[in-house]
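Just one chain follows, in the form predicted alone, and it is written as structure tokens.
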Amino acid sequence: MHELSLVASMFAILEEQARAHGATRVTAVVLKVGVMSGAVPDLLESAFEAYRKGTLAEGARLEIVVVPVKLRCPDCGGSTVREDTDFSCSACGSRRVEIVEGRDLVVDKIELETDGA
């Protein structure tokens, strides 16, 4: 379950953040997860709800947006968003495509309250 590590880094992100904007809570966080990035949301999901008892993101809901792969063609031009495991292109049929988008983990989204809230 390397979900809890992932969830480690992105509470240095969050106390980092928290910090820099002087923040005494963060109240909501979305996490943008790409099908391809080897991270399972529910795993995530129960990273996030063990790991945040004691921190600043006590009581923070998560958000997880699942981002779709996205193909860029080369052959066409054309750009294809899949929800399945077929890697070519919808336009033209080619397998020469670049993933462009559904790769990466990334903390899109942190709120955050403030003493003066």
Contents of the next structure:
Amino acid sequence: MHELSLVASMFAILEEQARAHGATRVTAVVLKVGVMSGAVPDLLESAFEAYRKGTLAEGARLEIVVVPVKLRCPDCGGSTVREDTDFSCSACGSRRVEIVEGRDLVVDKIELETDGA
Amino acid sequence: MTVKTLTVVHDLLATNKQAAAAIRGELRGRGILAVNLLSSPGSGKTTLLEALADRFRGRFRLAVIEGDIETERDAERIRAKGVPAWQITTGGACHLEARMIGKVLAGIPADIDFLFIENVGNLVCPASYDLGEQVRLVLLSSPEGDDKPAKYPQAFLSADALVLTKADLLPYLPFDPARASAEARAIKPALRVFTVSALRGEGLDELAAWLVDALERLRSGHA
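Given the form predicted alone above, I would also like to look at the protein as it appears in the form predicted in complex with the partner chain.
Whole complex next, starting from this chain.
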């Protein structure tokens, strides 16, 4: 369970962005979680709940977008979207596939509130 | 009051990746091959390192970083082999991160050949953290069962070689090394597989030769 340390990294990003934009509150965060990122959405949500108290994201809404695994095949040029662990090209069966999406864990969007106009 | 939405696109592991890249650059400059060992608890990482220390004695210099949640036990076992060892106790964290390695790095002798990093025993979380290593080994011991690659794909996908350990127990267990390596290669076709008994020495020559080859490639600039 390393989701708490991932959420700690997320709050470092939120605080840095809030400071850079003169924001007083973070109201929403959109997190893209790759199926193969090694992080579990439910555990990220629990860690987020536990971590946000007393921070400038205390009232923030967390939206998690799960990104499936996308494979690209260098042999036939095909793309495959995978939910399981069969890492082969669905078009030609090649196992030389490259994982092009689904491994990353990315803060995609942040909604900030600033005082004044 | 104004509300604005920013598109940020900031990788949560970016800080770790940057620290890992710095470590990799530094070790490459010093001609040191760093090897990260991943496995479940009790699969024989420390015993394998003890056996490699014996095998490399007089030929190569080693240093070891040990990651554990508590205790200095593994580092003491390695030091008993005459190899300098640093224990990182994570105090509960389930994996090592590059910054933890970075803090230890300055104290590591400049004239070593191999830096082995024994990660916290866990087949899940350590797979997500680059420690700046050149080579990642995943260990799977015969008592654990040959079905683990498909159950923990990321650890096997992220590794360069699979070491099937405790081969001396194979006569007593339903573990099929061919099935374990086939499952692992279904996830990563290029994965090298070594079947090893650290206690009896079987397979150690092949693994040691592969590591020496990786060291030579690093030093000749081909890795």
